[in-house]
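Consider the single chain below, provided in structure tokens and representing the form predicted alone.
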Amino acid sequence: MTRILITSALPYINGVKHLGNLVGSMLPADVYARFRRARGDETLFICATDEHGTPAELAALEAGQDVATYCREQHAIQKEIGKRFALSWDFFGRSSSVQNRELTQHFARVLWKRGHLDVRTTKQVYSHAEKRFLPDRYVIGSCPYCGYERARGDQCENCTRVLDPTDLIDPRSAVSGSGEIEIRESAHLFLKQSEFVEQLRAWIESHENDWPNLVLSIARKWLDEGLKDRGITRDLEWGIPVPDDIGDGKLKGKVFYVWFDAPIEYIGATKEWADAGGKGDAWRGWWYGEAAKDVRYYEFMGKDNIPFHTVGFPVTIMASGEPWKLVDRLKGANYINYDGGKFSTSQKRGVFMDTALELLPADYWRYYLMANMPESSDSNFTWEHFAGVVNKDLADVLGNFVNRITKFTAARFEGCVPGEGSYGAEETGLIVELDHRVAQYSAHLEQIEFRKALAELRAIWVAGNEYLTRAAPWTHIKSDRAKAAAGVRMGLNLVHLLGHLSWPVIPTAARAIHEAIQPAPKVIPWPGEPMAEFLDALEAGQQIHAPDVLFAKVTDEQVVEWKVRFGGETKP
């Protein structure tokens, strides 16, 4: 049986993540993990906080804490918020862990011994205002390729081109804004990425049929434009130190670049999981050698992270010469914008995960974000659209269906599944439709095509409503109790089905729906086939209960209030 390994891009440590971060990586990874568990697959879902680099140092300084304390506290905050969003990580680790330090240093030693690293003297930006070297991302200026005026020294987020600080036009410090900077020489360790162009290209092309166009186009662009060797160390205090046996004594005091050690933390966090659970070397069975041959590995990330996962991390694995697992399916997402502008952690623009949960339960956000996931292009969050989707899909379609059939059962059938009556043409037609729709929904999830999957899920909800309107048991109860009973029995079986199908996306509501019919297991399994059997499986006389209102509507007054609170102003 295939084992499923899932990782999402590591959320950075400097503060609570916004909804764009959530929908770009962690949430789709969770939906997929829940789907695979429901299908009965052995599944391991791993994530961690990304804790190294200058932003962590500066955030700690601003908070008045030492960086280790700051990272420890922020990790706990992010883990708790993720739990409240029902993100079902098997383990949520830390890139500053002992396990990741040992693995990062292991990879570096192996790459050094195999000749894939060398020491080069580089020109780096030194800020007189800060009296320190500035890491790449803390030098900003105009991109020499697209002209974007706030390009960072490591990458232009507008055109995704990888940069060096010395490439920028009119560079300045992102910390102080000072242009009083100079270029100084410093010795650093470089990964010879240019040696792996053909191997990378062959590997990327082997995924032409199962990676999204977004991922393939960005990966090919990097190779076509000429892949440069990449510096993998920095002049910082906080980070994984370079071992003394690397670099011929020229790298004392250096730490590894965050983009070198962060992807290794996928493996590191898996080892953390094994160590924490007393599982010994079980982590190796997911990542290394023959033991991992039956593992299918899925990565989820925003488009800005794609280059590091299609080039940087794969080169590290390939250059090691060791049989570590490479990704099989890589799901990249575009950006979701906030009311005409960008979500931004640094500028505190948009809705963040903690404040989102102050407004509404997690399932409201989970459904909206997945139904509007920016897969083929960027998408735009507006409060009006959010309210419209919640009110129509969740309240009017799903919630209304579950509540009206369960309440009618409680009122007219003593809260029990009726046994009278037989299914007729209406029920047969519905079963044929659902056989097709459930298969399509499952196939879309399997192919990690989430917008298509959510459209199919909604269509299933709609089909239930339309059936109930046609069956009209509240009308037939007056003249033909058996006919009304058959309609109610089908309606309750549909409620049961929706509890199963909705669990990967809206797990809390799905559990409430399922438990209106019968107790729900920890993992709500995928419904059995064919639908004819599943939709007539409830036993006559079984007690059910009507749940509380599943989804409250978002009011116009709330939309106005939230737009003011979060700075929303819909652009023409």
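Form predicted alone already given; the form predicted together with the RNA follows:
Lone chain follows.
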């Protein structure tokens, strides 16, 4: 049987992630992992914090901590918040782990020995104030074309021209503002990506039919523009050191570029998982050679990460000549905007994972984000839309359905599954509809089409309400108790079904729904087929429990309050 390996793009270490980061990678990966586990597939869901690079060092500086401490603390925070969002990682590792260091150095050594790396001298901006080299975008100055005074060294935000730091007039450090900067030469290791253009293109085209358009077009664009060799080392303190046996002694004190070691951490974190669980070489069985032949590998990420997963990481693996697993299905997401603008960590604009949970439980966000995932184009978050979806879909359609049938059972059937009466034409029709809808829902999830899947899930919730209205046990109870009983029995079986089907998306609420009927296992399995059997499975006389309100509504007052608090479109 096929085993399922799932990785989510690694959240960067410099602070709590916003909803845009969540919906692009971690959340869809989690929903997919839960779906696969529910279906009974052996599944491994791996994630980690991405801890290297200049922004991490600067964030630590700003926090007044050494980088190692800063990363350790931030990792713990992100892990905690992820758990509270019910992200069901099998392991949440760290790109700064020993395991990743060993693997990254292994790849670099193999690539060096095989001649796919070479040492080149580059010119870079060095700032005396910080005593460090600055990436282009950390150098600011006046744009030589439009005069904009805060143009960055890589691009002018005002006139959008692509720049080089040496183009800037009056260049200075964006960190300290110091103008004491100079261009220095520095030796770096380059990955000869250009040698792999044909191999890479063949691989990408082999996925013509099973990768989203967005992913294919971005990957092809990089190839079509001519793949350049890429520097894979940096002059930084914090990072995975380049081993002494690479680079003929010219690379002392350098570390690998974050985008070289971050994807390798997918493998590294799997090794962290195996080491932590005493599983020995099991990590290798998910990634390497014959042992991993039965593994199907899925990656989830935002569109900004696509080049690194379609070009950089695959080239690293191809260049190693070793049989590491390449991605099979790659799901790329667009961006979600906040009230018409960007989510921004630096400007504190938008909603972040920790503050989101202060407002409402994880399931509210999970459902909204998945139902409106930016799959085909960027989508837009507004508080009104969010409140509307939560109130209508979760509170009115799903919550109220569970509530009305369980309350009715408690009031009229002593809170037990009634055994009288039998299913008739109404029930048969419903079963036919649900056989179809559940199959559709399952197929959409399997194809990683989340908007369509969630629309189908919602339609299944609606079908419950439609059925109850037609069956109208509250009417029949007055004249034909057996007929009313059959309707209630079906209603309760539907609650049972919704508890199963909703679990990948809204695990906490799904558990509460399931437990209205009976205790829920840790992984709520996919409902057995056919529906005719599943929807007649509850035993007569079984006690059920009407749950408390599953979803509270978002009030207009809350919407107003949150818009102000989170700096939405209330422009002066």
